[in-house]
Every structure is written in structure tokens, then in C-alpha cells.
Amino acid sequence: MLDTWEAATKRALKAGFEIIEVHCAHGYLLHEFLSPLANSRTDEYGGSLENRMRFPLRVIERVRKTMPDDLPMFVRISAVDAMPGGWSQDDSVVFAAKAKALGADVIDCSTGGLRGYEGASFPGYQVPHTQRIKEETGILGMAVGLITDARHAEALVSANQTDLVALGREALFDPQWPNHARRELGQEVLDYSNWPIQSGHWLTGREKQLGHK
């Protein structure tokens, strides 16, 4: 089965992707191995934490070996199942350290996914997971979770609570979020050079009509 991850990695690289992320979260296959809520195996891939991590770590190792050394590999995890008897933050710290030893560059921390999520949700609610993993393992972290405001994202990075911020639904709501963020955080008002040419040209003209300088 490891060959399928290797093949997928090669296809992504051939297509021009410059980052590969191994998805170990949200109830997908590798998360099902990790979480005691889903993994009821009695062989070398079930039972203890060491056994439950075995297959996901083998996937991470194979993907890293398939990639060029100069391209980063991310690993996405559900840092907690947020349900009794589930995967814990302590487990995530152990797993992140082992992933780092195999060549992972960034841990992308989400939560839940097997049977819903029972924790509180508020802007940045998953950031503490990223911060703890960063502090205890030294790996770079990526934070997610209702981070919608550019100044909030910038503050999280500036405070070293995370190294990167990922957008999901907010990017669906506002596909030009990165460009709006650049302007909000101090980019010159009339600079639309980073926008798609189809819209940047017309928006530059609009700014001039509105008298912005």
C-alpha cells in the first residue's frame, strides 16, 4: 500500500506542486490508524500508541524519501479527537516529534473529524495545539480554525504561536483574501500588481476614479 502514496507523490511533483502534505486528520485513513476511537486492530498496527502510529509514520517516511530534499513536506493532524478515549494532545506531541525525525517540515494542526467535534469553537481555537507542538518538538507549525482576520493572523505569527496560518472556508468566502490582507497590513493602496490581471487592471482604475492616492 505504501507504493500508492509514493505514486501519488510523484504525480503531484510532476504536476508542479512545491509542497506535499500527508493528511493524517479528519477521519481519513491515516487518522483512523492513529485514533483509538477507530483503530480496533490487534496486530502490530493496533493497540499501543507506538503500534497505532506505525503505518502513518511509514507513509510519512516513504513520501519524504520520494520528494526532493529542497521541497517541504507538511503533515496534517487532528491534534485532538475532543472526545472521551480519543487521540490526545499528548499523543500529537509524540507523533509530531517522530514525524519530524523522519523529515516532516511542518505540522498542520486541526482537530476532530471522526465523530464530530465536542470542543468550543472561536477564532483561533486550535492555535494552542500548534503552539504546544512547536514548543515541545521544535517543528514548524501551521494554525487553522476560524482565523478570518488578517491582523489576527499576523498577531499569531508575530507572537510565535504559529509559523503559518492556513485558510479554508475563508478563502471560499473571499478568494482574494491574501491580497486584501496585504493592503490591510500596510500595502500601498494603489498597488494591484499581485492581483489577477483581469481584475487588477480595473481595480487600479477604480481607485483613481475614487480619488485614492
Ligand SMILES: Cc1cc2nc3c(=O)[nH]c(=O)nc-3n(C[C@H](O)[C@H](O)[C@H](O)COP(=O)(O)O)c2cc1C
Given for the second form:
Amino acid sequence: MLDTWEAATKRALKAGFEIIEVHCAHGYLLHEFLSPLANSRTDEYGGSLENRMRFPLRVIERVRKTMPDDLPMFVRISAVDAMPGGWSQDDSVVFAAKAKALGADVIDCSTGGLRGYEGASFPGYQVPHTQRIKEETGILGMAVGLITDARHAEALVSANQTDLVALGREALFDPQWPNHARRELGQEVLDYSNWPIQSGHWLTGREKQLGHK
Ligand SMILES: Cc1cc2nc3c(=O)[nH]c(=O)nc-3n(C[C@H](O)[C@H](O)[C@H](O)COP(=O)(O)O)c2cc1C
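Next up, can you give the form predicted in complex with the ligand of this protein, since the form predicted alone came first?
Every chain and every other molecule in the complex is listed next, the one we just looked at coming first.
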């Protein structure tokens, strides 16, 4: 089974990806091992927290060993199930510390996804998970969840509540969000050199016409 994770990692590297994220969230296989809501095994992969973490940690170890040392490995978790009897933030701290010891660089904190989510949702609602795990384990953190405003994202990073911010639905709403954020945060002239030439050409001209410096 672990060989398939190694093979998938090699395919991703061959395809040119420079980050590999091991997905332990949202009810996917590794989350099913972690969460007591889904894991009903009675062997060494079920029961205690240590047992439930065993397979995901073995995957993390194998993926890390398959990757070059200079490429970062992210681990995405549902930091809480937010359901009675589910995976907890305390569990996430333990898991992140063990993942870090195996070479994970970044913990990417989402929530829920197994059987729903009974927690509150507001801009940045998942950030406290990232922040606590960062503080208690020293791993780098990524925050996601209703972060839509550039100044909010910047404030979260500046306050060391997270190291990275990820966008989901806001990127659907505004695919140019990173460029718009750069302008909102003070970079007046945008660099269009990486844009499709037919767009970059027009927009570079527009910057001049608008008198931007
Ligand atoms: C169209 C769509 C597809 C998504 N697919 C995945 C996925 O495959 N794996 C995953 O972990 N999260 C997935 N997500 C969740 C996002 O990664 C993100 O955690 C979530 O949307 C909350 O962030 P947001 O408020 O910025 O959208 C998806 C979200 C959207 C909108």
C-alpha cells in the first residue's frame, strides 16, 4: 500500500510539482484512519490515538523519503471534526508534532468533512487551529477558510498567526486575487511579464495610460 503513495509522489515530481501535500483531511482515506468517528478498526491501526495516527504517519514518512530534501512537504488536516466524539485540536497538535519529526514542513489546517461540521464559520474561522499548532510544535502553518480580504491575509501573516494563506472560493470569485492583493497592499505597478502575452501587453500599456508609477 505504501508503494502506491511512493509511486504517486514520483508521478507528481515527474510532472513538475514543487510542493507535495499529503491529504489527511475532509473524510479522505487518511482522515478516516485518524478520526474516531470513522475508524472502527480493532487492529494496530484503530483504537488509541497512537494507533489511529500510525498509517497516516507511515504515509507521511514514505512520501517525505521519496521527495528531494529541498522541496517542501505540506500536510493537510481537518484540525477538528467539530462533531461530538470526533478528532480534536489537541489530537492535531500531537499529530502535527509527529509529522514535523518525520519531515513535514507545513501544516495546512482545514476542518470537518467527515459527517458535516457543527462549528461556526466567519472570516478566518480556521486560523486559531493553525496558530495553536504552530505555536506548540514549531511547524510552519497554512490557514484557509473565508479569507477574502488582502489586508486580513496580510495581518494574519504579520501577526505570525500563520505563515501562508490559501484561498478556495475567493479564487473562483476573483482568479486575479493575488495581483489585486499586491496592488491593494501597495505595489502600484503590476508586473505582467508572466501573463499571457496578449493580456500582458494590453495591461502594461494600461498601467502607463493610468499614470501609475
Ligand atoms: C470547487 C472546490 C473544490 C475543492 N476541492 C477540494 C479538494 O479536493 N480537497 C480539499 O482539501 N479541499 C477542497 N476544497 C476546499 C478548499 O480547499 C478550502 O479549504 C475551502 O473552500 C475553504 O476555503 P475558502 O473559504 O477560501 O473557500 C474545495 C473547494 C472548492 C470551492
